[in-house]
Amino acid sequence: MAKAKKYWLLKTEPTSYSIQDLAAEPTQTTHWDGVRNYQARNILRDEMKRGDRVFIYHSNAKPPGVAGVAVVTQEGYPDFTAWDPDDKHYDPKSSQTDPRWFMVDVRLEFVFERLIGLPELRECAALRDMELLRKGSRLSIQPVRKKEFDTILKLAGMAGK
């Protein structure tokens, strides 16, 4: 029996890697690397599955907000950037034989015509219980309920996509 599709929110700083960067990739696909939080790592390693849909969220932007949608194309596998001493995500405690960090591959589905900013998300009653909007919630990878996913698509003028 097939597992139900899940929905997620991936945070990225647009000055480091934006949805426009993802759109510019030759196959509009990238590995989502560099996550160095154990709770987020566990989601990447254990919970995100091929076909799950994700919001790309621009954090540390003015305003921060949801920029578009991608889909998971490769389930969790070891984050090789942790093994490269020249990479900013290097972790000497991670190795090929005992990987500490994981990543997934995502492919762009579409970029929203406009950013759905955090202030607009906060104003939407249907999103009041969303993890992103909880006080103190800072996790870079967060679950999103289907109704929240659909609500944000509607805000973006992409209902039914």
Contents of the next structure:
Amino acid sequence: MAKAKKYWLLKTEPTSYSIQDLAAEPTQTTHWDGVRNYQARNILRDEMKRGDRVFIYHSNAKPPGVAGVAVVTQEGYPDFTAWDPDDKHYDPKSSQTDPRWFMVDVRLEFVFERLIGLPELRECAALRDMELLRKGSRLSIQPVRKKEFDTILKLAGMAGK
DNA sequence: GCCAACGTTGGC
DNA sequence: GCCAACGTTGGC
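What would you give as the form predicted in complex with the DNA, now that the form predicted alone is on the page?
Full assembly next; the chain just shown is listed first.
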């Protein structure tokens, strides 16, 4: 039997890369580069598997909220932007032989018809324990429980999708 | 623009 | 290994 599908949430600042940017990609696929936090790196490298579904979350946005759903199409591999001195996320400590940072590829499934904003998420009892809503939570790659995933799909009018 | 909450860095 | 200083995140 295949491993159970897992669920994640990926934060992005829409001013640098939004779900609309993802939708505009020729294959609606992108590599999720630029993550420079060890806990998030470990998830990207070790835990996210092909077929896992992810929420795209717009952070530092007006308004902030969950914007849509994507699926993992390529499991963790070295984030080559860390090797590029001209890249914003360049890290001289990451090398090709000993890569420090990782990324996955994700393909858009759908953009929500309306963004599910933070206050609405906070109001929802079923989401009480969600990592995103924890005080001081800053992790840019987070696990999401199936129950939470289904709850948010429902809020978005995409139950069962 | 403010600032709380974290994570990282670097002196010791 | 401690911890103060600094940088970043991200909601408001």
